[in-house]
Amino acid sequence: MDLTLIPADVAKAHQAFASALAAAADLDALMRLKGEYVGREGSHAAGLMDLLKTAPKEQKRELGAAINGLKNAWEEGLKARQVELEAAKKRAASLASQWDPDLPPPLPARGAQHPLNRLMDRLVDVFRPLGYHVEEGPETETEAHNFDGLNIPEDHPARGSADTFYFQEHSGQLLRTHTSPVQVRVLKRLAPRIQELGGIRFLAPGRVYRKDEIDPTHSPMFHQVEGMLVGHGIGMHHLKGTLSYAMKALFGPGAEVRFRPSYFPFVEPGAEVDVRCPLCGGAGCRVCKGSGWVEILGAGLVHPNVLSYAGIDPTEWSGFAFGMGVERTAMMVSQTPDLRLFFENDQRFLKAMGGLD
């Protein structure tokens, strides 16, 4: 923009325009500035148009271009500033309408424990009065702890790469498929002191991994809580009494429990444990698939081979073990239809789950 053809006072005013525009703190001040620069009468723009009328013919073209450039710059600047001030005025009006000086200030949002962690803590609290303590193990495991020490044979499908996440083929390193490797580690660690301790009992909560497709009831990562007790003369009656107590503590004193024979390589005999569906009371619904019962965990007496692998004499010691899926239990307790909701971090869902326990 050529300012050499513009009168000195107008050129000086143009140089001060940006500062004057920024200093316009409200719409009234902006309107005054607009009248000063581009108003119809007495403005810098009106004076320039008068100058154009009296300018020599040979200067009119260049002078007209300079005048148009100045006017466009002023009008665009004024328009942009007006948008800013109108938006600020609207925000201030909104805040003023919502603010009540008599009300206490709003409290900042606070975080809370995830519902799955709360449920695992609740399961631990159920067993603490029975003398159980918590043990943990690594999520990266060896085949020895994940399979061999649990009496799982070489040809078992769970050992295949279609079901298990291996780090490398034939590496022997994997992501644990259940929390049962913690049983092997704890038994081996405490075997030399088992006489001194008079037995072993513990819970093992944690994350596990399997090659499952993600759908409303499956996930490649989920949580389990396992428990084990080893002592003298432990039998199925001890297991049934312990789990019946635990299910009633978890689902209420009226909870009905049943045991069905089942097979697991690391227990003998083995059982599936069901509870009467707490959602329909046994009448039949979508959650229990019309049966009136919901499978809640697997259990059984510890296989002698598992004890022998850890260095414990199965002729002197016996025990039981059990394990449950945390997500399945959480879905049933909270009546949540889709497992994926627990992993999507939707704040509305997590807030609603505040009443899970």
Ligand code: DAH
Second form
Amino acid sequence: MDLTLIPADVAKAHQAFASALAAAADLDALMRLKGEYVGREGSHAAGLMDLLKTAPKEQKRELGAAINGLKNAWEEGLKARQVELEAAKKRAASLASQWDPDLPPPLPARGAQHPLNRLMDRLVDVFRPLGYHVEEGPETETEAHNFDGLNIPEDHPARGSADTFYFQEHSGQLLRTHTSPVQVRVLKRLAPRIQELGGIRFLAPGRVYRKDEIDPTHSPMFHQVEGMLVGHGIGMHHLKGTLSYAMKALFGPGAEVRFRPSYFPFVEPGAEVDVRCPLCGGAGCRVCKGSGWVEILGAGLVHPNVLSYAGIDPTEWSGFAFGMGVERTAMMVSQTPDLRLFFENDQRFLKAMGGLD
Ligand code: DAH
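Given the form predicted on its own above, I would also like to look at the protein as it appears in the form predicted together with the named molecule.
Starting with the chain above, the whole complex follows.
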């Protein structure tokens, strides 16, 4: 459009027109803008019409065309913006009419128990009716509780600083490598009263630490649940019956346990305990690697040295103990392929595990 014949102030206003139009946020503002540009009196358009009347004859044609061009551009712009603003007004009105003040507000997201804690609590719930109570031990332990009291020899590889977090060399202080030191603490504490109590039984869930690199099946911190029973004439059959009962309670009536001989210094005999794969029922799947069984526990009959260390006469008392890997079991049951998921607290994972609303 040729603006050379148009007075400078009008040309400038035209250049600002587009942004003035976009800035008109509602219909009232738009009407004011309309008055300013194309109103009957005092507008830019009215001024230009006066100019046209007084213009020299030979300029009239060109000036008239320029004025028409401007007026059309303004009118079209104003109209288009009016359509937009009217639609927006309608939308707002209909939204407002849809708002129902009687509807309850959306529920805030609720937190929930972590899947590992839930599994540990379930195990505690299974054992409580059998007379087991819950014990806790410190995560910073002494070598005496973590190793000596458990009949673990001086030269055992687990004692090395390659596997165990020590606070200072020769300090005797470490991060416990298993929940078994709780056995030593509880036996020592209750030894003086064992006759009166008629025996000892407890469960000890908690965190343990080992110098393992983080990968899909290892973490330097993980969880175990320790279980122990001491009484008169306790044998493998009691251990087998108890674990068989517990696994059925945990995994369903079809659950079965199988014992394989194994070695742990604090039990004799010792066993690794498998459960019939809760996912395939024993038919063989990826989780049990086709064998139909998965290992979840270490167990055995309490070594006489463990009882003696705590001041309990092993000729009178005997017992069993077991230790379960919590992450291992949780991964298997939930088919979680990577242990790290339990520690990242990604809400999508926790939700999928049924841990969040
Ligand atoms: N403390 C053992 C570990 O961390 C697990 C274990 C094995 C615990 C046998 C026991 C047991 O109580 O009897 O590998």
